[in-house]
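The form predicted on its own is given below as one chain in structure tokens.
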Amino acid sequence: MRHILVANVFFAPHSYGGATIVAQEVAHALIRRGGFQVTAVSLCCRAGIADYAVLKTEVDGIVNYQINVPEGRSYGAAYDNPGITARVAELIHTLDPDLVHAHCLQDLGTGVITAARDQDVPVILSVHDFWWICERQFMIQMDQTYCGQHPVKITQCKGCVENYWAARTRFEHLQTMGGLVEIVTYPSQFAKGLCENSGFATGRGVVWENGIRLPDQSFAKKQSARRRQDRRLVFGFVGGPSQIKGWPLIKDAFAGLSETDFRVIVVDGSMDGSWWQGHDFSGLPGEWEVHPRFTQDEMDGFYSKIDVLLFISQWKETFGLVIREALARGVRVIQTDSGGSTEHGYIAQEDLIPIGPDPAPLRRQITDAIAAHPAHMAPCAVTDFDTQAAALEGLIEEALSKAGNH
């Protein structure tokens, strides 16, 4: 029995964000394969509980140790926090895992890596977003445009970061930490190329493609029933009302349409239902609706309601879970040329919308989709979490072999 300690900034019972979904789903898939025990360590931030106290929780058979961090942590503590490192070191000593999977270390910090190394426990590090090479995490500049550096050179970040020398110290620290692990995984070739070309953990990286939850057997029936009940084309958008996810572009593109016989569903993915509060869709053509946040178990319900997913991200993403979720359900995708999110291979390069402020290319594709409706596509083959877990099992054995712990 292999015991894996997965470190992720959030983990059930507090789940938020795509990286957390992947960490949780892969952990359960690994357990289903047999021969694995998985324990988690994550963060929480609760008033009335001592700073850096550890809370033991358990959801669906996976124990999660939550370290309670104070609000208002320093810049340095966001990537190297001695309080967290001490608690993680104690947990590793107590739990005695065979391997630490440092899945998403934002705010947990690199002490997870050093605590494991100090106790001769091998580490697999998984990179999400660009936290390891950009202090702003998404390579979005202060004017809300994509940075575009390839490779990233910290000397060119002077006009973007608040304190260049602090940013340089962070950059160099994270580069050093990346060189201490057995394997670094990236969800796409784009992410691997950009990080390694920027000097991060060169030669240690592999592409470990994310999986998704595939549709249930009842999905096709549910989708067909909705399409019979309302034959209008339905667009869906899950990104939220931000520049980084392309909302201003979407709004401008729809505002210029002459067509009106369609629906648009925007998802409120916030924890408190605040994303779309105060937004007025009455001046836009078509019928607009705000859909509440949904869980993995509720995903089919949402995707059965839409025909076209809009993924208009204004940065080069490392993966793009929602695109794969849509394609696996026969939901067409209109998307930008956004890094690793395009590597599914189901959209021709000439159909990828350039990142930028011009709404015309998006408007043309929306108009074409309305004109072609109904033109439903078949579901596409997409990697699922079980396949991703099988690949992780191979990486775990490789990491253990490299560390000499057969």
The other form holds:
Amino acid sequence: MRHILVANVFFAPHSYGGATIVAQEVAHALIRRGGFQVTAVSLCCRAGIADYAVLKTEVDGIVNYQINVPEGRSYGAAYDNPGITARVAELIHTLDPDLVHAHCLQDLGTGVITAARDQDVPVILSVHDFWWICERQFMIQMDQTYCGQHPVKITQCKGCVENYWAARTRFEHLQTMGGLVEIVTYPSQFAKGLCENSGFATGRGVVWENGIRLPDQSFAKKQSARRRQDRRLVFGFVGGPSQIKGWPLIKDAFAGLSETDFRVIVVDGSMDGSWWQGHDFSGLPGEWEVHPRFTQDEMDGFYSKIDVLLFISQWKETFGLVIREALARGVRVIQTDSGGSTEHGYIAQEDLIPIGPDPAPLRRQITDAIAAHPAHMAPCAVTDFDTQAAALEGLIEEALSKAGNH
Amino acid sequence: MLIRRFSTTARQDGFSCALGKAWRYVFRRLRGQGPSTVAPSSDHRVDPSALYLGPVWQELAQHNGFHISATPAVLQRRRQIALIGDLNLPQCRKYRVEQLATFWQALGVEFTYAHYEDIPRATSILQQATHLFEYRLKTTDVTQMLRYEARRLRLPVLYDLDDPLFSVSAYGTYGNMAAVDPSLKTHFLNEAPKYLSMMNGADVLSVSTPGMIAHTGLYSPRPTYLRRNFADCQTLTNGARAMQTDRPDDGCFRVAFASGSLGHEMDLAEILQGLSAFVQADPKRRLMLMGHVDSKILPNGLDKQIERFKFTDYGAYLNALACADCAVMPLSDDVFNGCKSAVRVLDAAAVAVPSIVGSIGDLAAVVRHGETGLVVGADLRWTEALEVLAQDLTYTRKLGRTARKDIETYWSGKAEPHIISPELVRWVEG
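Mind sharing the form predicted together with its partner chain? What's above is the form predicted on its own.
Below is the whole assembly, all chains and molecules, this chain first.
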């Protein structure tokens, strides 16, 4: 029985973000494969409980040790926090895992890596965004535009970072830490290329494609029932009203349409339902609706309601889970040329909308979709979590072998 | 860039929203705080009347994360004991808490402990534990909360005690209570049910003497195991160091009586008449009174042959004790004393001082009569025993040296049945 300690900034019962979903689902898939025990360590921020106290919790059979961090931590504590490192070191000592999977370390810090190494526990590090090479995590600048450096050179970050010398110290520290792990995984070739070209953990990287939850057997029935009930074309948008997710572009594109016989569902992914509060869609053509945040279990319910997913990200994303979730359910995707999110290979290069402020290409594709409707797409073959877990199992064996613990 | 961001936000979300964001950004920068993805819990207000863990439990329950499905010992290779206790009494802390750390670590078991009123630490050590040991706790809101957390974490719970604090019948007849304020006795009687309630909520019990096992059986149906106090490294090391100090070179024969808590005057009274006569029979004899002893009970004329030592730390206590030629440990015959352990015998043996003990409690179990000390009874009275030792110092020294050797070899912290019940070791390791 291999015991894996997965470190992820969030983990059930407090889940947030795509990378957390991946961490959780892969953990469950590993356990389903047999021969694995998985324990998690994550963070919480609660008043009334001592700083850096550990609380043990469990959801669906996976124990999660939450470390309670105080509010208002320093810049440096976001990537190297001695309070967290001490707790993680204790946990590693107690749990005695075979391997640490450092999955999403922002706010947990690189002490996870050093604590594991100090106790001769090999580490697989998974990179999910650009936290390791950008202090702003997504390479989105203060003015909400994509940075565009390729490779990233910290000297070029002056004017964007809060404090250049602090940013440089951070950058160099993370580069050093990246060199201490057995394997670094990236969700896409794009992410791997950008990070390695920027000097991060060169030669240690592999592409470990994210999985998704495939549709349940009842999905197709649910989808066709909805399509029979309301024959209008339905667009879906999973994201907030931010520039970086392409909302101004979407708004401009729809504003110029002459057609009106369609629906648009926007999803509020916030924890408190605040993203779309107070937004007025009355000036836009078609019927607009805000859909609440959905869980993995509720995903089919949402995708059965839409025909076309709009993914208009204005930065180079590392993967794009929602695109794969849509494609696997026969939901068409209109997307920008957004880094690793295009590597599924189901959209021709010429159909990828260039990142930029011009709404015309998007409007054209929306118009085409309305004109072609109904032109339903067959579900695409997409990697699922079981396949991703199988790949991880291979990486674990490789890491253990590299560390001499085979 | 900042201005561009401000104007974009103002255009898209309104001026007040942009102003709010700008203020939060400036505030964070001025305070030297970094950006973070971990937002404070939505229920960020703290209800002062709530238990420390109350809001956490509620939140975990609401997110389906309250229960732990498997006992940690089943999943973990390591064993880790968390001990939460009342650590206020130094002697209790030493014998029932601190010496356990080295004992269990020698068996490959991690051992951490916390005072029950240090709630953050007590809560924290539970989270990674496989077993909970509770020592000398009574039911209070805090101890019940900690027990509840242990049950949430599915920890097996052991309750440990070295005095019959749960026993009305022991306190009701405890002779030493006559020497303290009556309200104190009432207090102990009132507290007894709270200790028993705590004990009976545990899975197993451990106590310090066979007498205590027998008495506990009258109150609790829980399995009760023996874990005797023993001579730990600190005792042996401090004792060896104390033995290096020079004895007074005045030709006097010194008898030591030590009391670590109030009320032991009644024990001393058991032999005081004979002891006084023994001391006063020779001006070269001294009575060393160590710790809490009320002078009012002492007979007239004994003063100039008494040497007083204030209650002090363990090292200084052993240094003083090392100057004695023998130690006496009388106990009045009652249920409470019937549960007494032999810690004073261990202390004396640590500095190679032989003990004279009676048959009450567990003291005689540690003394090999005529080899490491003397056990008084029908055939040998206290004064006779004192005379034997006073008359033959070579013999007395030999008893002391053998007593020291005995605690180094037989009464040190080894996992042997006379120290700890094998069932208790299996309960942790199994």
